[in-house]
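Only one chain is included here, represented as structure tokens and corresponding to the form predicted on its own.
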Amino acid sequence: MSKITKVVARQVFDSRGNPTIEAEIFVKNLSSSSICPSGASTGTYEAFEKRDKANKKYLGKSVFIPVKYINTVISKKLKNQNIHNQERIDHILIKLDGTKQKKKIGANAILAVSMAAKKLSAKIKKIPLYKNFLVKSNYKLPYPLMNIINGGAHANNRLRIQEFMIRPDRAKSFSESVRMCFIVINNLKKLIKQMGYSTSVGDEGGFAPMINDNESALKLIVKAINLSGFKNGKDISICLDVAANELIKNKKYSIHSKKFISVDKSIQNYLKLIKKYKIKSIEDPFGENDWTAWNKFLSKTQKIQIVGDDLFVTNLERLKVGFLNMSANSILIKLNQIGTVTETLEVIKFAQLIGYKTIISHRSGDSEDSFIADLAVGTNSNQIKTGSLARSERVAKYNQLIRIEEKLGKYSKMNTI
């Protein structure tokens, strides 16, 4: 049995330049490490991210307290545990915290350790990480939901919708899917330059031009798709992350303009956009507690992907409520929303059991850690959402998927959309 000898943690920095936790776990002289990501647009029901709010040297954002907890308490508690028993390791971490949203230790501390353990287990077994999850054969590559224009909390512009993405629906391989997106992104960059806007990027690598409204962004994307020689809605489809939690007031929404309107009017506007721009996926179209609005919307949009992020927060209890309420047909999976690998896999298994599409996702504050690329393949998840072809913390995930596809060789195939 491969027994854990120690766990070491340190404060490092994420892609937004904020402190985060890296945990390194050891079995004798072998070790693996993992870095916890951090979100900007977060749901109320997410697991808690613990920071040193009293430490003014780091503007209240340092993580020295949870790092110390890992180096002392967690390291002692996990010593001599079997590195291959992920469920046992995660159970110990969950029990140590003892709160529903992991507010005592912090999900950032717990997750960094949990991911590092999964990595080291694969390393000791001498298998690729993607082979250490749910699927043991017939691996499938996910389609990328590639962020190309940022708005909302991820950019300093006037766009209400947070993410405008493209999905290369007719790609026959992952490498081909990246190539298709690459072409559209570069043509989009040319168009933005021609308009006299900056081609600087937002937190997730998408362009963040000072565009005034959602439709202007959508028209620009359609133009870039056409310029690239593709057909919008067939070769490449537009997908949105609305992040409606940021756009709600007194049960009304300002999704489509600064004016707050009713759920029914918001749905009517969505339906117009879906038809006009052939939109195939919408994430978080309404608020995290507005179950009725979600149900109404799903009943009118059966042919497209309706994704719950803030609605479900990778939480099994909330997913079950959403399923019974017929709120969505897909779920976004973010490890740090729930806090352990074991709990994440439980959510993925249940989602796939009830026929939901699973989409593995990064966070806006991410790192060079490519764990989620292997997770997407190792769970046969339909899609992956990990930003644009910009910023190394985003590209690291795409590069890892290209490597995995190469290793699978003739057995490599794309998932269903």
The other form holds:
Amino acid sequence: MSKITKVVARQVFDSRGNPTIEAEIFVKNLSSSSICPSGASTGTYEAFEKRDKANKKYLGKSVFIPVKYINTVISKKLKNQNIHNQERIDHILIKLDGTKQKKKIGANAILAVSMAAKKLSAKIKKIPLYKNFLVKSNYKLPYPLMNIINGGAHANNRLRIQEFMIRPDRAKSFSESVRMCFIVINNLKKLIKQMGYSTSVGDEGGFAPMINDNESALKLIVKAINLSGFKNGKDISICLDVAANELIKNKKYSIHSKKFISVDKSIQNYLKLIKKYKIKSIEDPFGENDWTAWNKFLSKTQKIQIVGDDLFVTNLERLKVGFLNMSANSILIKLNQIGTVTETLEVIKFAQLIGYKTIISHRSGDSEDSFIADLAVGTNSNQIKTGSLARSERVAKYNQLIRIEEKLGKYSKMNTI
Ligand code: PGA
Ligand code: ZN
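Here we have the form predicted on its own; I need the corresponding form predicted together with 2-phosphoglycolic acid (PGA).
The complete assembly is shown below, putting the previous chain first.
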């Protein structure tokens, strides 16, 4: 048995320059560390992110209190535990917190420790991290969902939809899927430049031009796909994350323009967009409490992927409600929405059991930690959403998947979409 000797934590910084937690876990002189990411458009039901609100040295954003908790209480509690028993480690952390949304210790502290433990277990077993999850053979690579135009809470423009993504549906390998996106991104950059807009990027590495309306962004992407010699809806598909939680007032939505309109009218507009731009996937089309709207929408869009992010918050209870309500057919998986590796794996297993697609996701505030790339392969997840081909914290995940594909060699296969 490999017994944990100690856990050490420190405050480091995420891709937005905000403080976050890195935990390092030790078994004798061997250690692994992991960094917790952080969202901007967070769901109400997500696990809690603990910060030192009263400490103004970092504008209330520092994480010294949870860091200290790891260095003292957590380190002591996990001492002598078996590093390979992830469920027990996570159970201890969950119990230590004792609240439903991990408000006492903070899910950011818990998750950093949980992920570090998973990594060290793989290191001690001398296996790559992706082999330390659910899948034991026939590993498959996920399709990337690359966020190439950023709007909403991730950019300073006036785009209402938060993420305009492309998915290279016809790619036969992961490296080919990256190449296809690379070509489209470069053509998109050219087009944006020609229009006289800035080609600077948003939080997730996509361009953030000062475009006013969703349709202008969609037209630009279709143009870039065509210019690249690909067929929209066949070789490459457009996928959206509306993040509609941010666009709701009195049960009305301002998704399609500044004006707030009813669910029925919003659905009509969605259907027009889906048809016109051959959209294949829509994430968070409605608010996190609007189960009826989700159900109505799903019944009208059976053929496309409807993804619950803020709706499910990687939470088994919410996924069960959504399943019974027929709200979606896919789930976005974000480790820090729930707070431990074990709970994340439980949600993935259940989602796959009920026939939902699983999409592993980064957060808009992320880091060089590429844990989610291994998680995607190790859980047989269909897709991975980790930004554009820009900003090292996004590219780190793609690079790790390229390495995994190379290691798998002739055994590597793409997943189904
Ligand atoms: P977030 O955005 O990390 O800011 O929540 C990502 C998403 O909504 O999918
Ligand atoms: Zn989302």
